[in-house]
Amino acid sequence: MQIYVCVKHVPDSAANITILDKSRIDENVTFLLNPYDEHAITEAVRIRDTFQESEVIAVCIGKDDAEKTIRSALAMGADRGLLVSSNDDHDSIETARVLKAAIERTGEPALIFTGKESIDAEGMQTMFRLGALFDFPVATNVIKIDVDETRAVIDSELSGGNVNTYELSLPCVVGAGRGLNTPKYPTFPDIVKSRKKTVKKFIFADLNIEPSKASMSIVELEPLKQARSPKEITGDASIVAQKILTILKEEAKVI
Amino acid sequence: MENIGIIIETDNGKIKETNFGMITLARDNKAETETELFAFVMDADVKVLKEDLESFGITKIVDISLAKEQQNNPVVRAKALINVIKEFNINTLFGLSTAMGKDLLPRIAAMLDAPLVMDCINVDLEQNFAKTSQYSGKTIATIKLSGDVLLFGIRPNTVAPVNIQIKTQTLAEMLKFDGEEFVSSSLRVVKSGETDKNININLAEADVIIAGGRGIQNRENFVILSQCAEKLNAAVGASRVAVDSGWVPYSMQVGQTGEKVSPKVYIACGISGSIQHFAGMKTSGIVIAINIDENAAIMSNCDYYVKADALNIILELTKLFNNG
């Protein structure tokens, strides 16, 4: 069974971000594998332990310099990586043509992984076009996941703690969500191992992805500006409460 | 001749309030006055919703029927949609960035590989731009969407809702649309928890968070929070640490990975205000901050702050509901 796992180099989420161009960032910050990924990498991992012959593959598109995210999750215990080198920015209906060419010029997937949405760009779509593209059916945040052979059950979680539980036939997408699991770190012999394994390198222009007519591009970034200037609330706590009740009532009208 | 249509969540057969901010959203962004405004509606009956539909400026209300044991299979929603969208002519489809949409709007996308953008904070049909944030809250991206059917996931609550004035609004035409034959065999639904009443409110949707972090210190301290929550029809949120710590389930998490929200107001308690615990609460509307250490990030970065053990504060707080 191939095990595919779609992983994402992004900005550190604690990283300054400062804007160029007023379209894009500096990215002389440091980059990571997407958190959302380490989980759907950990869960790959383990099952493909539960079965015989069975490979886990990381892929992702980025500059040369996403090798180190490829590289975390062979440490991670992905038994080897495809990168997609381009330069350019894409959006997620191309990358997902990018990744569906890359899983099919090496195998058959049983399982697509990705992580339910990554920090950077936060477009929460990707699994749901690579699934469309391959006609494989997709679950999303997903909490829980139990494979056979032929149908893999899962629980999606809603919000306030609720599930929906589908069962999906075989292949399937997944889009892995933080209550998954809890990733094992690596090691440094697991460091040491993952220097050994491989990571197969295409280049974007080989492999002739047909354009869209649909598309989504950055006209502007902005930082986010914080306008809040705090006022202090003063008192013993009955006075305190007395004045957040104010506060609730006649400037959030909210009771 | 422009189409907008509008997904719309109910709640137990009601409108969820979070709805009307979308609509106002559609409807004060149209390009052309001659602009439609459908209400596509899945789980409800409509002629209890319709008033109120038209209140806020929806000109057409599609019915959405599907077969029964289907109602909850996100594939077969996609698919009815898909077909409504072709019937209608419909060029532009918002829905709400809630649980549902996550799951609806991107299969909506994906299958007509068309343009969409989640968690939209402002929307510019003219130009068929979306404003998300990006790098964890850090940044407002402005995104062009270029194709036949754009799609944009609302972020609850940016938007206040404004309705129409009597003398303007006109009756919506009311139609129908027969989804009974749309079925998935890929993707079955074994059990659904949508029904399951939760007592916690949902927190994308929620007017009032109280947030919990490092200083509520345990998990039968959460329990204060939830019981002022539950005077104020507020949701319970949590720091990552109060998450991590296993006081609380990570569901109830707001920031960089855990829910994005935007209340009226937030109200965090003994939380310090990290980076990543800001990328999901930085759009809210009043930050009220309560904290035991003035030096903590986020006091620096509230509308109000309170030098104080919030779980004090909090108490109080409920007692002034027990008594009044």
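Positions refer to the first chain, counted from 1. Bear in mind the structure is a predicted one, so any value in this text is a computation, not a measurement. Compared with the form predicted on its own:
- A summary of the domain motion between the two forms places the hinge between the two rigid parts at 226, out of the options 53, 226, 135, 150.
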Given for the second form:
Amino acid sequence: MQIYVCVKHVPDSAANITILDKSRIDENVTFLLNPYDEHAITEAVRIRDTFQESEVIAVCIGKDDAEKTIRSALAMGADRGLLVSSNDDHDSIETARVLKAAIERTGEPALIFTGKESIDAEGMQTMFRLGALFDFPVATNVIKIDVDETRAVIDSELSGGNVNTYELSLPCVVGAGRGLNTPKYPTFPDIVKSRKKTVKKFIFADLNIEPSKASMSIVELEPLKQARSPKEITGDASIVAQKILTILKEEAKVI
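Switch from the form predicted in complex with the partner chain to the form predicted on its own and print that structure.
Only a single chain is listed, so you will not see partners or other molecules.
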């Protein structure tokens, strides 16, 4: 069984991001493996270990520096990596086409994992576009998955904490949510071993990706501004509790 995990090289969320020219960021910050992809890698490795002659392949599109993210995936247990080298920015439409081309050149996927979203763009589209290109069923924000030779039974968490259970035929695409597992972070020996694993590189232009009739582009980037207006809540405990409940329901709309 070949299990592919699509990973993304993203800026560290703790970094101080500077916007340049209203359409790009200063990339002189730390980049790392997208946190949701850590759950995808961990689950892919778990499934691989239950099926004989299986392997996990981490695949990424990005600049040459993105090999560091693939190495992180290898240190977490992936067997080999694929890097499509490109200095350009690609929307989710083109990204899905690139990932499909790289996967098809190297094997036949039984499962394709992604994170449910990336922490930079937060588009939450690539897994659906990839599924459409392959004609595979797709589920996202997956918090549980059981796999046999022909199907995957998954729990997908919806808004408000509701959960739907689906049965997907293999091959399929799965977007990992935070509730799926606790990522298994690598030890020093894992990191050392990962340096000996193979990362196959493709040049974007060599994949001959057909241009899509549709595309998306960044119009403008703006720093997030959070306007806060603290309010004092007075009264005894029961009154304070009731006021907090009202705020959570009517203003925050979280319950």
